[in-house]
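Take a look at this one chain, the form predicted on its own, written out in structure tokens.
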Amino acid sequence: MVSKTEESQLQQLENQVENGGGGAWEYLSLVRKLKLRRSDKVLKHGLALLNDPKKRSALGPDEWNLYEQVATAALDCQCLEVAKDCIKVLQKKFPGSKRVGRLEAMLLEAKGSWDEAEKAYSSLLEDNALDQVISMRRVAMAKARGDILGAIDWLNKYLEIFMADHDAWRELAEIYVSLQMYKQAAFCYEELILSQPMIPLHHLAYADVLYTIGGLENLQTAKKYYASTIELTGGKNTRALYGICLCTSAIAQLTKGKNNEDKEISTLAAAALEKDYKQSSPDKVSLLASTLKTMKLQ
């Protein structure tokens, strides 16, 4: 995860480079270090360095890292001829390299040569089954082809090996939600909460899924996770506040008003929502009041 300091440094460098103030290599190096894409900027400034023989030679061994970075950016931007030229240079310098082979497979993928790309990825994984980038490329390729079930299959196989990859768990959860496979999505969010308990968005997403599934037990659990989201965000998450109110209303309907558990927290959530709306959307306060009245929270 990129820190605020790193983000600030990156933005400062980007503005400097964009305004002709120099520092293109420092900017490109920081983008690579932080594992960001910024593909359009990388392509623009990276290509300018590579096309200048004097600046290119001054990079020393880092010249080849830049070729790889520009090739990847060109693929992202669908500048396939640029990507092809960069890959050719790398092929000549590093014949038989698996790292270059990965770029070749990505070029096939970008061209839409799915079968050839799949063969290339399979061959590379035979040599190194623990290559995370290639494994995730197969997921991306399946999604690009519209094969969502295939993407799910590849993600599950990937997570059997790389269980600590939070981004993969989140991607799988989002796919499950898009397919209305909420129980499977809930499992993914449980894994995320276990590994990253202080990330409020995981708690919020899990609560949303449980609320959608419904049922008294799920609603009660959803309410707890909306509450933990509020706690982790210092009471500033409007969606979680509204979630508390929705859960309270749904639970009251299921129990026919017999369950008064946590009545206080729903009252506080409703009050916090009113305060928030008065500050940010005063013209919608009456609409909120009407909604809360319908939920019998006013």
Second form
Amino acid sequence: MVSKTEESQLQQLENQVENGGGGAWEYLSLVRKLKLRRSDKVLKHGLALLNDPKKRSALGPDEWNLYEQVATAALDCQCLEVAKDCIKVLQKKFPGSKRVGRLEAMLLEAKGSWDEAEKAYSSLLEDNALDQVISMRRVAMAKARGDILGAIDWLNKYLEIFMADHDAWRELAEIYVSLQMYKQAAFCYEELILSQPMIPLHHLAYADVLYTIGGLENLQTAKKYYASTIELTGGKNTRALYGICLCTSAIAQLTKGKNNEDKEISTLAAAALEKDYKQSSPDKVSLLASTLKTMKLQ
Amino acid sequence: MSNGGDCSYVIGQNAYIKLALHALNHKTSAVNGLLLGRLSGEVVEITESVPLFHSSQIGLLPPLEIALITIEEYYSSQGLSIVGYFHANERFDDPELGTVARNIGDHIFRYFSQAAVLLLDNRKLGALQNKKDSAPIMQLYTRDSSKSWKQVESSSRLTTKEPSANIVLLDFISSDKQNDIVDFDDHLDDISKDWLNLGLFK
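Mind pulling up the form predicted in complex with its partner chain next to the form predicted on its own we just looked at?
Expanding to the full complex; the earlier chain stays at the top.
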């Protein structure tokens, strides 16, 4: 997960590099560190670096990391020839390396040679059963082939071993949401909140899922988690503010207004939204007002 | 007319291009959008579109509900209403209209019985450079009497208003215009970003 400062740092570097202002290596390193998927830009600028012998030798031992990064990006962009070339260079430098073996298997994946890729991954896992990246490739392959249930299966097996991998839990939750298996998604977010209670994104996602499942109890719980998101973000989360308003409106509808619901929090949320819009999106203030009005009348 | 069984759909160039660019801006995930317009005789004129979401949480209700209320409010003052839904699948070789898309389509159908669901045809998009076809790169689905979304095979029922729409789209793609598209997700993350994309076609 990327913090706001990292996000803006990345954006800055990306703009700089895209406009010919240099800083390609810093950009590529940041993308690598944050494990982001920016394959077309990585391919473009990484390849430019690699094709320049002076710049390449200036990288020192990081040169090989760059080959790996560019190869992966090339696979994502279906530039298989570029990927093959990078892999060849790495094979020559590190013969018999498992890390390069992984890239070779990914090349098979990119080509669509699923069975061969599966064999390659299985044999790599034989020697090192606890390789997280390779285990994850199995999930990715299943997903790419459209075998979503298979992906869920592999991901669950993966989480039995690597249960602290939060990104994997999120991935599983997101797959469940895409299949409208909201209760299962809720379970994943509960796990995440238990292990990382201070991360507002988990609270927000959990609230969204509960609201989607519906029902009075879930709506009331969702409202609590939107509230905790607001607390954890110092009131700066637009989605959570809207969420409070939605919950209040939905609960009122369900109970036909007959409950003693805490309306104060939704008044506060609405006011916070109005303040934010006045400041950052003034031409939408009156639209916001009519949106909020519609929700109260619903 | 009680269902979408007979009408045809004409999508304006700007609305069409916005949706395609949105999909291209987020190649690694599913995206969706709303179609705005009006019914004119036996033709549904799709004059505007709003790109909605690109996160993998497309199946969640809260952001969708906010978007529906907000967008309906905004466009009703222009005499336009929500007339359909656009969806692009996550995977290139997935040509199916999934349940999330169908459910959202159903919701829109409740308010507009000639509602259309447009699904991005990835193969057509990929072939755009070579084929120079003027047909839209989307598949049309309407709800038939069996209450399910069926693909409309006849290509004459979905057309772009301007025949040169694909050429203009290719032009936009070559100048990386998709990077300028703002969707509702972007707006929720930063409300200073405008989902109206007013500056896009200037």
